[in-house]
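The chain below stands alone and is given as structure tokens, in the form predicted on its own.
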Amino acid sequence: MSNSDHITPHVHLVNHPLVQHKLTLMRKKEASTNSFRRLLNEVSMLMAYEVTRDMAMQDVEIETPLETMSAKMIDGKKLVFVSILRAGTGILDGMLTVVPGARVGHIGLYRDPKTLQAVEYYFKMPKDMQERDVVVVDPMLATGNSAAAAVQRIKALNPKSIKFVCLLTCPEGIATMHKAHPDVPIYTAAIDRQLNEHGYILPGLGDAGDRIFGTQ
């Protein structure tokens, strides 16, 4: 039995009790920066377990203390975690703990406060992306504009596959992503009620970047 429920064919809700418990602690407004960061790291490790469930394996020959055997290993070097700056860093750290061999890409996007559209200011990816599976990470899938823009840029490099991982999303964000990229599955720990007029998720947990880095 998987701890990832399919809400629609492209949305996986990671509903494991440990993930949900830690998310609740993160939502509390009194959670300190230190506590928020630590919890996000732990949730990211747990979500990495679900996201990598279908990773390709290869057979390698190893020596146990008793004999030689063929055993399965993942090729972490084929996996790329792409962090949407700056808040994506919070999820990236936890995922790298689980798959330390993964490569890392960064894409810098900020949301224009007037139009709420994504504006790119940084883009750096590993080489040979066409051989790699990509996991894009950002704590919040709110309007969905930044995520859709990031995935569009990555698609131009023709990777083998793309998944999107966030901590929180809402119906509006899912709709934007699905319309732009129906082939990209979304992994999330919660689907909240709605966006407010400023593009923040309700009930949400505030600005993830500010809470990770202790900024205002």
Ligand code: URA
Second form
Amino acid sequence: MSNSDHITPHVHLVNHPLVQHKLTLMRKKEASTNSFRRLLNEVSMLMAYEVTRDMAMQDVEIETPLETMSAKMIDGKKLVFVSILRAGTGILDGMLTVVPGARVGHIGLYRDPKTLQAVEYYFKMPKDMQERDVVVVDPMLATGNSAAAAVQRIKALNPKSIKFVCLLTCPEGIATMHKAHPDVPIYTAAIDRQLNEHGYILPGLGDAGDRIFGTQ
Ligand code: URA
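Right, the form predicted on its own is done, so what does the form predicted together with the named molecule look like?
Every chain and every other molecule in the complex is listed next, the one we just looked at coming first.
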């Protein structure tokens, strides 16, 4: 079994034992803010490894202490991580640790508690988006409404590609994303059972933002 199984052509389940182990620790209700944040950081580095697996590389000429050679490099500047505020920040930090040259965009969306629809309050992207590959990050793909709205806004800027990375999702979130954006692959560490009536994933891990920032 590979470390990223294709559930459907567009859902990559990152089932590496390190990712699964850390996710289990994060789900526990007794995990402290400190350890939740640290674990999310570590999982995000491992997810970055999967989502960048097919990134374009270029040959560059370098000199080792012994001779000149042609070697492979990625162009980190072509990559944009777009964090859906506020919980996306938790994934963004880990991803930037392993791709420090990436550009960063932010999109502020909150979920109307009555309608569960996404309402935008902030949008800031790097320039020249049409030259860039975008990875949108948000720990929880729950109703899918925020993710679908974020991807819609980003698509209007015509980037070269868009991928979506979350920690957890559920069948409802995947269905919403597939309906709105069948072309956008989803990378996730788990697909949980269902949403509850408040739009929370079950069994899930609770409110990711509150757990990252200790705001409960
Ligand atoms: N957002 C969260 O933080 N948790 C959920 O379970 C669903 C959405």
